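One chain is shown next in structure tokens, namely the form predicted on its own.
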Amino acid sequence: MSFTLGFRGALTRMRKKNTARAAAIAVLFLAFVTIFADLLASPLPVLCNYHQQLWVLPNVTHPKELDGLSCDDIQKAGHVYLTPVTCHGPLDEAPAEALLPPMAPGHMLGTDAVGRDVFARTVHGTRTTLSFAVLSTFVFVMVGLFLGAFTGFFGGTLDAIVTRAVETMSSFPTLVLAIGVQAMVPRPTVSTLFMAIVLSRWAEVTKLTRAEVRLAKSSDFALAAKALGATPLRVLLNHVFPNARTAAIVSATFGLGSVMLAEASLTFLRAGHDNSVASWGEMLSEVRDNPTAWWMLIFPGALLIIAVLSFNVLGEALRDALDPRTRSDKNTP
């Protein structure tokens, strides 16, 4: 309960900062695009009548009966009541419409070298990149939180082993380690990229959590609980671990931005996603082959910058709001 109240108080203090509010709005916008990507860009309509059957949200459910059809095909054989913002999927190729500039008919943000709609790829790339970052960050934060809390509290041989592993992993830059992991597999996929990111990022959360737990277990309230007969596990869960949760939350917020940047960098180097999904990094990598297609650089690049900056600003604001040493009730811009 105290943690919940403290976190609510931190959110209240964050709302007083203009930069934190702007970053939160940007994150909410990205989350909206991620959730409703199919309503913004899809080859199928939102609501239609095809062969005397009413279809609701076929662009989300992707029924087999409408497989391979487009909004135009359905319109010819039935009636389309509501379409997405653009009736193109992220993987739909049209070589005859390759490298169209923004505001071309039917393609508000232009097309790439094989005629795929840039708006559709940017929208679905937002879903790919943000979903990947959230899942990766959750996993490596949970791994680091568990290892850091357990080894920091109980110590012993496992603590020495984990500490040496943390020191070893921390000596390698994230991108170098991730590229090395990707190079070990015959064909990089989303799964191998996920494993590479988790493997390269768990160490910093473990190190931070371990330090917080070691500090908290020697505090007066933890020693008092132990003196009153509380078991070591109870002391860890009820008195020590809550002090490490704050650091984990802040680390996760910063981790989201860094994972998005790492994923985009690896995909730009073509050591990440394959062509079965759209992502910002993949779109940026296509500019190397088509340097005059500036629109393939501007739109995903701008979203990547906004996303990374927003998560970093939120991380700093959350850290300041949760840390009593930096807490201030002043309305700092």
The other form holds:
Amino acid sequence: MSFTLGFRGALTRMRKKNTARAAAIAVLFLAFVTIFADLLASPLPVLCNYHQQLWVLPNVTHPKELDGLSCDDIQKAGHVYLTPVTCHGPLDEAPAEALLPPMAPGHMLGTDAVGRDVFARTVHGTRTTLSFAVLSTFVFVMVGLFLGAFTGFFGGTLDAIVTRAVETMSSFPTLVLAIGVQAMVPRPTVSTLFMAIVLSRWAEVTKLTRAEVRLAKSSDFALAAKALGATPLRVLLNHVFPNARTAAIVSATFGLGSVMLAEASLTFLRAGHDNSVASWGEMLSEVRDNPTAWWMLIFPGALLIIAVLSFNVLGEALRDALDPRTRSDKNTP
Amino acid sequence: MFAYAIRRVLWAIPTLFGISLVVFLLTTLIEVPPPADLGKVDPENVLAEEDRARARFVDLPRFFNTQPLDIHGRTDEILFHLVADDEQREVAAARLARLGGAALPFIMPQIDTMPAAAKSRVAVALAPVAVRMGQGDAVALRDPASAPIFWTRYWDEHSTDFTEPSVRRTVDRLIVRDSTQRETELSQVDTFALATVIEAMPRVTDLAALRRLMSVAARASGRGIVPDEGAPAAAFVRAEEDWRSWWFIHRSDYVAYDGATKVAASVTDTRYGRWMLGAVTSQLGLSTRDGVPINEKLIARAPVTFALTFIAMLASYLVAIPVGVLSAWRRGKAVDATFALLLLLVYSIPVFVLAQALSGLFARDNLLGLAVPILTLTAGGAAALSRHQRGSMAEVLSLDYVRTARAKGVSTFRVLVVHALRNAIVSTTTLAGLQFPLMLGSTFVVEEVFGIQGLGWETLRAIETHDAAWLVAVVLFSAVMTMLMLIASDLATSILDPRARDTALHSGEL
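Please give the corresponding structure for the form predicted in complex with its partner chain, as opposed to the form predicted on its own shown earlier.
Next comes the full complex, this chain leading.
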């Protein structure tokens, strides 16, 4: 209840800022691309008739019967009613059409060194990067919130151990640790990357939450609740935790941007996942082999910058809106 | 001040332990290549497989060894299989041939009490050892009837040679002067001399003497590098490193533990213990990519990376502080807004995108070649720092003492720099500790894009070739460096801001 109220107030405050509004629109756009990636780029049509059978949304369901077919193949044996924006999958190679510049026929953003469509790869790369970032941020923020709240509130031996562990983990440069994990597992995949990111990030949120919880725990309202006979768990959940939550929400927003950045950096360094999925970082790394192919630098690069920028702006706006202590306009005379 | 410093440094000990534990657990992620399909059990294959496992200490338990094996334990185990004549006897015989002379003091006292058949099996198994020693007749040694007699006689004559002082004397003489006589004497005790010979290597400076020691060691152990006569000093360094790392793994094959070392061995003879000891004594092994010792590579690459990182950090402070002060002073004005927008944009550009774009624009083979990577690194760092500097400066500027100073008629410049900045700079300086690991990560990326041969460049080559030794070393090294930087920045803060120190001391955080 208090959550929704506090949040609604924050949203109202944020809506007044133009930059925050622009960032929110950019994030919604990325979410839209992520959700509807199959409608934007897929080798299969949206609606078609193939061998006297009507297929609805085969690009989403990927039925076995149409496996390996392209829009053109289906057109020959039936009829295509509605195609996606681009009739290419992110992994469809066409060596004959390698390194086409943008605005080439059939490839509006050009192709890469093995003839994969850059538009399709950018769109599906958005899906990979964003969903990866959302999932891993959720996990490490949850781990950090839980550990931080628990240890900060109850203290004791566990607190001492977790504090040392946090100290230890913050001694590892995030990127170096993630590279280490990715290079040492036998086969780097998306799931090992996920583990590497969570491993290198949980400590930061734990530290933050712990500090906030300790602060709120010694506040008058928490002491009053305790004096009124509230159980420790009730004090933690109803009085202390809501105050520590804002910090976690803000750091999750910043975290989304930084995880996207980390994922892209690692795949750029070819220490990310295998090539079974499209990703921005992998496209950017291909520019190293083909320095003249500027279109593989510009499009995913620009999207990455927009994504990171938006999450940073949003994070800052959220902090200003949710946390009165750090509101930046308080310093304005 | 000192109380704080000492406490801060002492608290680093558990952190160091934690770092070593995390890196150790990382090493357990490395895939062990599956054993080759042997078909029939060939003793040579079994031993080769065992060597591969031992090189990574996977034969040892992880954290605690209830039964650390030394030469004594190993010999007893071998004798058990030979006497029982079970299916492992061939492997046991091959193992015994390896252990060689060092095992004799533990075999000979027992051999007389054995049944005749077992006695000849043990004696025949020792035949390769006698061949290495240059003793006896090869045919007679393999004959079950005459072999035990040979060994009993040999032990009667030579048992006094198998003592540490006697071997040490011989080794000392061999170091001083080239002598075939001494070399023969050492080869007669076979692997028993290895401990003294190899442990003497580091204090020998004369290359010819070092070469004599290495050839004695190579004859006894049947492996290892002996550089040619007149080979460059670097070849000797390489060979010595090779002997040192081999001895680190195989010492317990040739040396008996006494009381105290046996107790210590239950901790040190574990995977974690061996790995940790290796890291502390900088025996990080050889790079599997090109066979260069990891130490040598670290010494060659680390200065490049750290120079880049520190120069970039310094440069970003030099940019960030004026920009931060300026935008805090003109806060809310056009200058502030412009800087804010610009910095947010620069801050959000991933370093590798910037590096990739800039590396395409500038040629690499002139002075710009070094300026552009530094510029790339500085951009990101400066953006983050100046945003922070603006915040802390704005906070200080709204304090009463600043207003008082202005009211007294102090010039704007003096108020900004002398009054306000002195206080506002503290928290920005503190950030150096947190900025360092980020900058180090960025340096790795920049090195790769611009082809600068530092730690990052080397690491990415190591990824391509699965060079685990290097990866472990680099993760450990950068974690320790980061920890030192964090301590340094905490100490710097405590000097600049005594309040922070007192808070830390009294809140129970330290």
